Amino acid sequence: MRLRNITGSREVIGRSRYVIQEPEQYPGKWKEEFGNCHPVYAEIGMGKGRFLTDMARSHPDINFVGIEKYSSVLLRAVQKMETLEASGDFLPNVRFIRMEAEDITKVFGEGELDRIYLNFSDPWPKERHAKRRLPSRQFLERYDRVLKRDGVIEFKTDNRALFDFAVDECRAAGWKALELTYDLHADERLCRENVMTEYEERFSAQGNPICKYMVCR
């Protein structure tokens, strides 16, 4: 379970330079807040932080942006970018937002975003919650505005169900599968390059197949 509530951890994300205080002040402005005009991605859901510094590690010339409602989940990312910048792992690439998913399209311009990653986001299981599930097909539809037109979408979740939806969305939302796997962890080419998760990484151990999608308009 995710803590929601550690005193003090929004002031400390008030204060952290990785954070975007006033991100609804960015559409269009993401390249100039990098410095470079790189390709920008996003993680929804982004957790502790773990994959997108990987990521940022892997690839300084991306420039990553962490999305996460909970600010005490978030402050578990901040402060591991601290640690790495005092440990002389310093990455530029990296930002982070506080924010709710479904303001998305406040923040990022039209095609504005090369990538979205979705990596084991909330299931919402009961139907009258579907819309709220990230890969739901209102979700898509904000995606459809940020990405530029061959821009990717990633999905991985653990949850077969979850995923069977996911996969009618995109289907009746128009989405081409690049590429769909019900096993990840199976298939040698897919995982050559992947980047796990902490949740991945735990399911995974557990014998939990990792489903995945890439999907594009």
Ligand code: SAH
Contents of the next structure:
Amino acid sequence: MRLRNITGSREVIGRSRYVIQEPEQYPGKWKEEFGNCHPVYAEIGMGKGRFLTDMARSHPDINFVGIEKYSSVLLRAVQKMETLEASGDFLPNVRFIRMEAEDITKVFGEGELDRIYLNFSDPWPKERHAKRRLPSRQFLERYDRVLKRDGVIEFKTDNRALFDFAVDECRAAGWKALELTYDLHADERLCRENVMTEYEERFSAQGNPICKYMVCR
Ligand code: SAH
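Swap state to the form predicted together with this ligand from the form predicted alone:
All chains and molecules follow, beginning with the one already shown.
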């Protein structure tokens, strides 16, 4: 995601009803926050949030939390929610958090998430940065703590090296594959339910096949 410092983004985020302001106060409180017992799905590295908001609109019985580390990027997601709301399209099942994914266990209690999406995560190609990759064993361990027993992780990317890494890391840690394809858009069954992310649209338009992998324990 392109980085720019946008003046005032922290202020806009700071007063948005969609943004959780003190996420460390939230472990164990997500049901209360949403006011229901619906499942909670999180996208880590949501970017401008299109996937998350489209999912939230078509799944009103699921709560969605978008996690993004840069306020300049999160700002776009917040603005989108405000525009939708102004046109009468209020999504009560969406929240955002500006945070580093590493801190996920400080924000969700044990088993509080039903699903985690990692869409087009940063590849961190250098070997010495492997532990920063969102599907690394270090991250899988954190996800394991916050996911329900039958919780699922879904990966999508066009980056084959990152995808192969995700498959290796999940296998090594004993996660079981529910789905695996190296060309999602050519798979009629998987495609039917697919919701495109911003990056997915961009990279598939360039002719890159999209890989998808779903795992559970
Ligand atoms: N999921 C979106 C955006 C993909 S770009 C899409 O598919 O269109 C990856 C995004 O993840 C960027 O916005 C980046 O800032 C964010 N990100 C990368 N590493 C992160 C981390 N460790 N914690 C939180 N967000 C992260």
